[in-house]
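As a starting point, one isolated chain is supplied in structure tokens, in the form predicted on its own.
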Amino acid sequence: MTRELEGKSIVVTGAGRGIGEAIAKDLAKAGALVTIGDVDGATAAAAAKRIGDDGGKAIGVAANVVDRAQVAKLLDAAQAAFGPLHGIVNNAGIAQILPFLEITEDDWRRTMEVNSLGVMICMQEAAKRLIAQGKGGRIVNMASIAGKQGYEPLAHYCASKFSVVGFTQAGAKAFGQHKITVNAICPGVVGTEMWRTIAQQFFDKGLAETPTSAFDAFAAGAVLGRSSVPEDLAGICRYFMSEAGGFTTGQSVNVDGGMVYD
């Protein structure tokens, strides 16, 4: 791998495991100086250590993305450790399976707070710092194919991810004058702990025959013949963060093995 991100300071939220960790590892291999944010500080620190053991440079910081003060401290820690900020990957998110008529106000608020409000706060706080630096930058949001079409047992999750696509487009227009690009990645069915939880919830709600059958059924929609792994999302993120991706903004790109087409 070329080190096209050598010395670039990049923050990745929700990066203690899963997609976020895979992206953080890939960015570090490309030379980036990575700050891992996770709601669990020990998980963040452990992921940073794994990157360090592999020859990369990373720190882990506890941060809840729905708390603006914690997000500010996360970005401040990145700048203190690694200098001027180059970009942020807003990956932190949650999912919940519920039939449409069972979604409560509390379910809606919790999902929207983490997946939508959290992205907005992180975008705002990162953009403020990038604008102040005056050298442009990169913002990458983690959306979903559920931000491109609705899935009934995931209605409130879909709404939250549709909002991420909207924030991505609006952010691109808001920050383009400052040479800050804003793009989103839309994964499909990825073999992570989150998707294992989703599949288990399908089973618990009587919507699937086994704890794994929902995952298998959704994954079967990928025309490339397999479910995704976290590493499948790393390359597009590295592109968005690189010079090669410097003229791409406002885009929400499906990386799903051919499940959904725009």
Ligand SMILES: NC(=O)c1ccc[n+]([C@@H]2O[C@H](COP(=O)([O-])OP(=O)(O)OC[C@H]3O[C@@H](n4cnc5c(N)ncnc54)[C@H](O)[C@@H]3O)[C@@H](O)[C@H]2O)c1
Given for the second form:
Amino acid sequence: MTRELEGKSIVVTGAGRGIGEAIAKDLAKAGALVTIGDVDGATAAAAAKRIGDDGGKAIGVAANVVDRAQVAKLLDAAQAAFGPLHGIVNNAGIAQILPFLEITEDDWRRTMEVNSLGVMICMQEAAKRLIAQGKGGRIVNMASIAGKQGYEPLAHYCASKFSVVGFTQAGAKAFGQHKITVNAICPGVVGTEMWRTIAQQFFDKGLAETPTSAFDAFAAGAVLGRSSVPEDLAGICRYFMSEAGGFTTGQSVNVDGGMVYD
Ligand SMILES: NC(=O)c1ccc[n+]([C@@H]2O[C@H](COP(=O)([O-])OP(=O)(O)OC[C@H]3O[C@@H](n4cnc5c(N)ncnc54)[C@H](O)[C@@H]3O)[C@@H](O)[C@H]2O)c1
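The structure above corresponds to the form predicted on its own; please give the structure of the form predicted in complex with this ligand next.
Whole complex next, starting from this chain.
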């Protein structure tokens, strides 16, 4: 891999494991100086250590994306450790399976808070700093194919991810004048702890025959013939962060093995 992001300081939220960690590792391999934020500080530190052990540069910081003060501290820590900010990957998110008629206000609030409000706060706090630096920057949001298409037992999750696509388009228009690009990644069915929990919830709700069959059934929709792994999302993120990706903004790109077309 070329070191196309040598010395660039990039923050990745929810990167203690899963897709966020795979993205953080890949960015570090491309030379980026990575700050891993996660609501679970121990996993953030452990992920940063794994990157360090692999020859990359990373720090781990405990930060809940729904708490503006914690997000500010996360970005301050990145600037203190690695200098001016190049970009942020707003990856932190949660999911829950519930039949449409069973979703409560609390379910909706919890999901929207992390997946939508958390993204808005991180976009705002990162953009403020990038604007102050005056040299442009990159914002990448983690949406989903559930931000492009509704799935019945994930209605409140879908609503939260459609909102990420909205924030991505609005953010591109708001920050373009400052040479800040804003794009989103829409993964399909990725084998992470999140999907292990989703598949278990399908089973618990009587919506799947085994604790893993929902994953297999959804993943079968990928025309490329395999389920997705976290590393599948790393290349597009590196592109959005790179010089080559510098004229792309406001886009929410499906990286799903060919499940959803728009
Ligand atoms: N796994 C999939 O199939 C899939 C598909 C589409 C989109 N996504 C999205 O990709 C992102 C990552 O998903 P994943 O599968 O790696 O999930 P995961 O559950 O494996 O990892 C999510 C990480 O985010 C952290 N996190 C949760 N809430 C947080 C908060 N409030 N503040 C900071 N960190 C928080 C968790 O501690 C965890 O380390 C999410 O936004 C998810 O919605 C995942």
